[in-house]
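Shown next as C-alpha cells: one chain only, the form predicted alone.
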Amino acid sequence: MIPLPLARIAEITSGALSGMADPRAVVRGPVVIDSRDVRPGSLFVAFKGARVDGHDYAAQAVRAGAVAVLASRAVDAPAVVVPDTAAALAALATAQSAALPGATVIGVTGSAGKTTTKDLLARLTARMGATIAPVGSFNNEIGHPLTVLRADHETRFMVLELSARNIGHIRALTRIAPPRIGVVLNVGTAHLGVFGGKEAIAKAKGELVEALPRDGVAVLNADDPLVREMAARTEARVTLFGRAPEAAIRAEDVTFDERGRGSYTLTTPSGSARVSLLLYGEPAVENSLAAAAAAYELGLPVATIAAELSEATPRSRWRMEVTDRPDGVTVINDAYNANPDSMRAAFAALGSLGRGRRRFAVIAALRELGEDSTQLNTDLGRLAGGAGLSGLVVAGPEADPVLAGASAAAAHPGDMSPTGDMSGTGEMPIVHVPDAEAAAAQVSRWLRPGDVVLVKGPRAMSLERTAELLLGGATQ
C-alpha cells in the first residue's frame, strides 16, 4: 500500500485515535484482517463475526509489529476508531485507488468462473507492468478493499473480481476502484434463489458496464445472451469475445485432448495463434478467451496472449484441481463451490478423464437455489445417476432430491450417459454420507488402481478436505 501516518488515516475513515496511538506513525501495510498475518508495519483491522471477535486479538497484532488497529471500538492498543469497520476499510481503499491514477482497474464478473478469469489476466498483465489481484476469491464487500490495497505508486494494473449477493453490491465495489475494462463472462444459477432469476442475477452483473468510462472498454461474452444485452447498459466501447462469428476475440477449432484439456485457435482482428491450456474442462476455454480478449485491449500482441495462456496452470486452490496418486487413481478436485452449471461442466471433464475407466463422485446438495432448489438438485442427481459412474457418495444434509435423481437415472443409464461410456452401468451404488470425511472413507473402499473420481459441491460442505484425504494429505 501507499505509506500513510495514522492522522491521515483517521482523517479518511473519520476515526479518532486512542490507545496511545501516535498520529506520526506510518502504516506502510499489508492491510490485514487475520491477526496471524501480521508483518511490521501492518495495520489490522478488527471484525467481529459470529465466532471470533477481531478486537479480542488487538494487543497480540500489535506486539506482532501491527502498527495500530482499525476498531469499532476502543481496544487495548494503538487504533483508529471508526463506526463501521467495512465502511472505513472501503473509504481507505477507495482514497488508496483515487491516488494511483496510472493504474489500470480490470474487473472480472459473472456467475462462474471469475477466478479463474481473473488468475489468467493477472497473468498476462504482469507481462506489462506490474499487477495486484485478489488471493483467491476475495471479491466482495471485504476482500475487495483489502486487495486494492495491496496496490503501490508501482502498480500498473489491478485486476479485481466482483461478486454480488445482491442488487448493488458490484456497484458499490466499482466505487472503491472505477475500472476502465469491465469482463462479464456469464450469466448463471449461482445464488439463484437469493436473486430470484437470471434476469435479477444479469441486472446485477451488469452494473461493472454501467460504471465504465466513455474511454473504457466493455468486454462480454458473445455467447450468452444475457451478458451480450448488457452492450445497451454501457457508454464505454464494447469487445465481444467467444465462438460466434461476430465476436472479435474468437476460440476456433476448438480439441479437447484425453484428459479434457482445451486447445483452439485465437482468432483476433490482428491475427491469430494456436492455444493449447494445461486447465481442465470446457470453462477454461471460455475463461482464457475472456482474459485474452481484455489483454488485447490492452495491447498485448496475440502471440504473446497465446503462449501465456498456454503455459497457465492453476493458481487458486479446489478448481479443476487434477491430481493422480502414485496408484494411478486420478482425483478430481473442484470443490470449492458448485451451481448447476459448474456442476455439468464439472462433470463433462470427468467424462473426458475418465473415459475407458472407473469413475466415481462425491457431492452434495445444492444451495441458495430458492423455489427451484428440489427440481434443480433433482436434475444435479440425474445428471449424476447418469453419467456412467461407478459409484456415487451424496455428502451432507437436504440431499433427498439428489438422491431421487440419481436412483431413477440409474435405473436408466443408457439413457443418461453424456460421454456414450458404458463402464459404469449395472448395480450403481449411491450412498448417503454426512459430512466430508465420511465421503472420503466411502470412496476410499471402492477406489482401484486406475480410477478417477470427481469431488465437488458448495462451499458450505468443505468437500475439499475429501480431496485431501483422497490424496493422503492433511486436511486444510
Ligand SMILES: Nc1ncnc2c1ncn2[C@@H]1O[C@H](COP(=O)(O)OP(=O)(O)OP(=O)(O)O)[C@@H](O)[C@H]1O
Contents of the next structure:
Amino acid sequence: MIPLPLARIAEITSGALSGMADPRAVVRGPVVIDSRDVRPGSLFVAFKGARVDGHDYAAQAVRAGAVAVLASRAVDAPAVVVPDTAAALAALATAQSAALPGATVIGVTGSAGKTTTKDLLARLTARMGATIAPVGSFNNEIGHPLTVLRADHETRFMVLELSARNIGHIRALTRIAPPRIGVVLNVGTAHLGVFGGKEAIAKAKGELVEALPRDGVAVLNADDPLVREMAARTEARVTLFGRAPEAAIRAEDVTFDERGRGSYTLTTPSGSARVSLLLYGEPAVENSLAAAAAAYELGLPVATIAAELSEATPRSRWRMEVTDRPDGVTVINDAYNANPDSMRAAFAALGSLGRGRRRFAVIAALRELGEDSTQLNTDLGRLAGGAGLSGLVVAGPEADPVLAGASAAAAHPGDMSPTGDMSGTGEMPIVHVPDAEAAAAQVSRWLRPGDVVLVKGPRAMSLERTAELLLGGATQ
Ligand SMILES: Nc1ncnc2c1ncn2[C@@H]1O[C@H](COP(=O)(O)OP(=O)(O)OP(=O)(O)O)[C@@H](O)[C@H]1O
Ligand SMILES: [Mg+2]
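Show the form predicted together with this ligand, please, because up to now only the form predicted alone has appeared in this conversation.
After this comes the whole thing, all chains and molecules, with the earlier chain placed first.
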C-alpha cells in the first residue's frame, strides 16, 4: 500500500484517533482483518462478526506489530475510531486507488468462473507489469478493498473479481477502484434465490460495464445472450469473445483430450495461435478466452497470450483439481462451490475423464436457490442418477429432493442418460451421509484402481475434506 500516517487515515475515514494513537505513526501495510495476519506496519481492521468480535483482538494485533486498529469503538490499543469499519475500509481503498493513476483496473464478473478468469488474466498482465489480484475469491465489500489496498506505486494492473449478492453491490465496488476494462463472463443460476431471476442477475452484473469510461473496454461473452445485451449499457468500446462468428476474440477448432482438457485456435483481428489448456473442463475454454480478450485489449501479443494460457495450472484451490492416486484412482476436486450450471459442467467433465472407467460422485444439495430450490435439487439428483455412475453419495442436510431425483433417474436410465450409457442400470447404489468425512469413508469402500470420483458441493459443505481424505488424508 501507499504508506499513510494515522492522521491522514483518520481524515480519509472521518475517524478520530484514540488510545494514545500517534498521529505521525505510519501504516505501511498490509491492511488485515485477521489478527493472525498482522505484520509490523499493519493496520488491523476490527469487524464484529456473528461469532467473533475483532475488537477483542485489538491489543493482540498491536502486540504483533500493527500500528493501530481501525475500529468502531475505543479499544485497549491505539485506534482510529469510525462509525462503520466497512465504510472506512472502502474509503481508504478509494483514496488509495485514486492516488495510483498509473494502475489499470480490470474488473471481472459473472455467475461462474470469476476466480479462474481472474487468475488467468493476472498471469497474462504480469507479463506486462506488476499486478495485484485477490487471493482466491476476495470479491465482496471487504475482500475487494483489502485487495486494492495491496497496490503501490509499482503496480501497473489490478485484476479484481467483483461479485454481486444484490443490485447495487457491483456499482459500489466499481466506485472503490474504477475499472478501465470490465469482463462479464456469464449470467447463470448462482445466487438465483437471492436475486429472484436471471434478469435481475443480469441487471446487477451489468453495473460493471455501466461504470466503464468512454475510453474503456467492455469485454463481453458473445455466446451468452444476457451478457451480449449489456453492450447497450456502456459508453465504452465493446469487444466480444466466444465461439460465435461475431466474436472478435474467438475460439476455433475446439477439441478436448481424453481427460477433458480443451485446445483451440485463439483467433484475433491481428493473428491467431493455438492454445492447449492444462485446465480441465469445458468452462475453462470460456474463461481463458475472456482472459485472452482482456489481455489482447491491453496490448499483449497473441503468441504470448497463447503460450501463457497453455502453461497455466489452477492457482486457486478446489476448482477442477484433477489428481491421480498412485493406485490409478482419479479424484476430481471441484468442491469450492456449486450451482446448477457448474454441476452440469462438472458432470460433463466426469463423463469425459471417466470414459470407459467406473465413475462415482459425492455431491450435496445446492443452496441459495430460492423458491425453485426443490425442483433444481431434484434436477441435480436426476443429472447424477442419469450419469451412468457406479455409486452416488449425497452428503449433508436437505438431501431428499436430490435423493428422490437420483433414484428416479437411476430406475429409468434410458429416459435420462443423454449418452445412452446404461452402466449402473437400476443397480446404482445411492447413499446419504451426514458430512464430508462420512462421504469419504463411504466412497472409499467402493473405489478400485482405475476408478474416477467427482467431489462437488456448495461451499458450506466443505467437501474439499472428502477429496483430501480420498487423496491420503492431508488437510489444510
Ligand atoms: N465459465 C463457467 N461456466 C460454468 N461453470 C464454470 C465456469 N467457470 C468455472 N465454472 C465452475 O464454477 C465453479 C467455481 O469456479 P470459480 O471459482 O472460477 O467461479 P467464481 O465465479 O469465482 O465463483 P464464486 O462466485 O464462488 O467466487 C467451479 O466449480 C467451476 O467448475
Ligand atoms: Mg470466486
